[in-house]
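Just the one chain here, the form predicted on its own, laid out as structure tokens.
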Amino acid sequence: MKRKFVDLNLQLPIHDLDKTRKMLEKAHELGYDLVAANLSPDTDDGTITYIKKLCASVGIDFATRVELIPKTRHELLGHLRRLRRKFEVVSVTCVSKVVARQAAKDRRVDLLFFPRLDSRKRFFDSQEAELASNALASLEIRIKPLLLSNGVQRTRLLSYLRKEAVVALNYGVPIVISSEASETWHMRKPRELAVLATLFDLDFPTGLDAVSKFPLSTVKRNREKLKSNFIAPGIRLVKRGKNCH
């Protein structure tokens, strides 16, 4: 079966529709079947509908995504209660150990992202991985920082990524590779991203899964959950009414 390729992190400039269209056309040209874009929590339904129609016009599927950057555990829980059923993909940027622990174990979280400003701010370790392996979250690795860095900064970043990738693989946590592209020149073909993943010690088949199988399964799972007849995993409402037996 032909792989479907996915980029779960396009930074679409939705205020600039001409540039947005060019990025979507580029994504289709590069071979992507589905993209997700970070949207403001307050994005109105009309804007979302318009972007979906724009994607359809260039031959690509679109998923809504929100990125949460909570400072505390309680802030994260509040965001999840308010936003989980509005967006198809929920990402959490883990800026503290407490937030990382809560996000890793919460089944409403799809993607975990760990800023790599310095070694003291890396929180993805065996404890977070074990929690995530029992939930549904994937580790998100973004490629744009690799493209924009050089020298010692790039070497340090690759070292961090290798360590995080090893931890994720050891605990069976899926890895999702995304572009985080905000310009067309940041964008790469999905197979090129899979090749770049070998720089942090993922083999090529695992890199391919990180831009196809794992992000696609995340979107499919959440689209099922967001349907009106969803009750629980494996349970659907078949009929509603007074005469149901």
Given for the second form:
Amino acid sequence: MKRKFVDLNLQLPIHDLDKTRKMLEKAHELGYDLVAANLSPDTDDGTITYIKKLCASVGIDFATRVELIPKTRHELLGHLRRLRRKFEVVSVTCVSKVVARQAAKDRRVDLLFFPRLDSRKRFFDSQEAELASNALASLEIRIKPLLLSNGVQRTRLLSYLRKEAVVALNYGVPIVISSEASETWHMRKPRELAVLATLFDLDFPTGLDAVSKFPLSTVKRNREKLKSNFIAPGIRLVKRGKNCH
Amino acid sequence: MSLRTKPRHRYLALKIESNKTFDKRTLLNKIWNSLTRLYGEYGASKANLVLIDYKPEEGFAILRCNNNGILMVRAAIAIITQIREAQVAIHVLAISGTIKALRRKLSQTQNV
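Can you give me the structure for the form predicted in complex with the partner chain, which would complement the form predicted on its own we have just seen?
Let us now look at the entire complex, which starts with that chain.
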């Protein structure tokens, strides 16, 4: 069966519809079947519907995504309570250890991202991985910082990513590779993203899973959960009303 | 132990997207630079890169490399974002073991 490729982090310039359309067309041309765009938490339903229509006209599936950057545990919980049912993918940027631990153990979080280029501020260790593995969260690796950095900065980034990838694989935490592209120049084919994953010692098939199987399963699982007939994993409401025999 | 000594090649068809055009030497130097930066001189020496064909106006190139170095070359190409301060994205259109098969693959994808 043909693989479906997913980019879970496109930074679409929603205010510029021409550019948004170009980026979506580019994503389709590069071979993506599904993209998720980072939306602001207060994006209205009209805008989301419009982008979905735009994606449908281009021939690509669209998932809504929100990125949370909470400073405290309580802030994270508040955001999740408010936004979980509005967006199909929830990513948390872990800027502190407390937030990272809470995000890893919360089943409402889909993606964990560690932005800092400082070894003491990258919190994806074995404890974090164990929590994430139990809560079905994935480790998000963004390619844009890798493309735009060079020299020592890129070397350090690769070194951290290598360490984190090993921890994730050891604990069975899925790795999701996304582009974080805000311009067409930064967009790469899914197989190119998988090849770039070899730079931090993921093998090519695992890299391919990171741009297809893992992100796709996240979106599928969440879409199932967001349906009105969903009760719990494996339990669905099949009929409603008086004559439910 | 394998007795094969003849190196196996892979041919890559590339699409170069940029607002500017570059000459053959500039493009090849950029790919070599990227390869050397990522894998060092020892790693880059395994790739055995040769630019077979280049059409600057069409933004199309065919590159040959060693089969063993294919992932390194693809990573080095994918990571290029600039050539002479111009924004660039280089995409691999097709890969094959012979030029003939590569051209056949390309014509098939163009027909689809």
